[in-house]
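Next up: a single chain in structure tokens, the form predicted alone.
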Amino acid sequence: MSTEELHARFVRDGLCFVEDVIDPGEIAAVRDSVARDVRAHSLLPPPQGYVPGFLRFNQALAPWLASARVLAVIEKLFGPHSRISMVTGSINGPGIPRGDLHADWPYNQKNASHIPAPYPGSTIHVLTMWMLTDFTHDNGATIIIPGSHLQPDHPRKGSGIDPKQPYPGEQRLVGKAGTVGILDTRTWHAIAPNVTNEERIAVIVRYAPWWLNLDPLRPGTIDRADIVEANQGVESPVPPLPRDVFDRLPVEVKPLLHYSVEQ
């Protein structure tokens, strides 16, 4: 698809797919490297692997983070000067159960720092799912509800929609390894069961416009202390990027991350 076609689908469905972003000959090496370091640093026990601030530990995906085809869609949404807000290593292992339908930060109403529902009618944060294994129905390709980004709220207690139950029209974020799924963070989605004997491996990279305040996610900031920690918030922290790691990143990736470098 052209950038215009991808953008049109995103506006309509709250999601789109960019295929063959990662060089096919590199996928196995990237996958194995990511899987190793997610297992080593996960904040959650198996069958789930979850590592916020993943670039601190692993830069295998760095050569593609400024992919022109991905950033063309991001720029269509945000204009120039977008940035990477979060990089998370992710494994959904065999036996992982279905999760709750939800929206992501800053729309998830369970977060201490959130935009109150009803949501504004514009995209202000994007989640990208970098598929390092094939995403299939059986191995837990993320459950998604196309068009749900246009709803004023996400399923939760008091919303009238049970987040634990299947929703009419739900689909899966199915794609082959090397594909990048791009979602509006308002789009309802959920962890899907993995009924295979193999891990589903990905890196989740979120992009934001320059004007979105990311300090509630950053340890040591006033907004993190006043908005999140003072209210026992559950927002995942985004640790600063060590200077030596930043210095080794590809030159085209650095503008996306310079704000997050350790002082």
Ligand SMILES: O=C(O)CCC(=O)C(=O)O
The other form holds:
Amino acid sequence: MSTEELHARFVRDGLCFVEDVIDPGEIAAVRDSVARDVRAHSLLPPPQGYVPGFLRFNQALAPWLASARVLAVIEKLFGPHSRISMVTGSINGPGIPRGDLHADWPYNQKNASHIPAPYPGSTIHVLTMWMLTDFTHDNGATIIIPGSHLQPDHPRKGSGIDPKQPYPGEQRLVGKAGTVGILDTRTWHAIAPNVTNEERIAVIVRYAPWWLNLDPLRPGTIDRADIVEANQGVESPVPPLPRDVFDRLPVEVKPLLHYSVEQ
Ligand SMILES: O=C(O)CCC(=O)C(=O)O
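Take the protein just shown as the form predicted alone and give its structure as the form predicted in complex with this ligand.
Next comes the full complex, this chain leading.
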């Protein structure tokens, strides 16, 4: 698909797929390396593996993070000077149950820093799912609701839609290893059960325009202290990137992460 076709699909559905982003010959090595470091650093117990700030520990995906076909879609949405806002290592292991339907930051109303519903109708943050194993119905390809990015709120207590229940028209983020699924963070999605004996392995990379204030996510900032910590709020931490890790990144990836380097 051309960038125009991907963008049109994204505008219509709140999501699109860029296939064959990671070189097929490299996928197994990236997957094994990512899986090892997610297991080593996970903040959650199995069957889930969850490592925010994953780039601090593992840079196996770095050669592809500025992939021209992915960045072309991001640039069409945000214009130039976009950045990587979060990199999360992820394993959804055998037995993981269905999660709640939700939208992501800054639209998730459970987050301490969020745009209050009814929120405005614009794409200001995207989640990209870098599939390192095939994503199938059985191994828990993410549940997605195409078109839900146009809703002014997401399923939650009091919204009239039970986030724990299947939603009419829900689909799955099915794709081959090496595919990148791109979601508007307003698009309703949920963890799907993994009923296989194999782990579903991915890195979730979020991209933001330069003008989106990411400080509520960043420990040590005034906004994190005032908006999140002072209110005992729920918010994923995005720790700074160590200088030596930044220095070793491919030259085309550096502009995406320069802002986040440890001072
Ligand atoms: O792991 C998945 O399939 C979904 C992850 C998710 O819901 C999220 O990162 O917000």
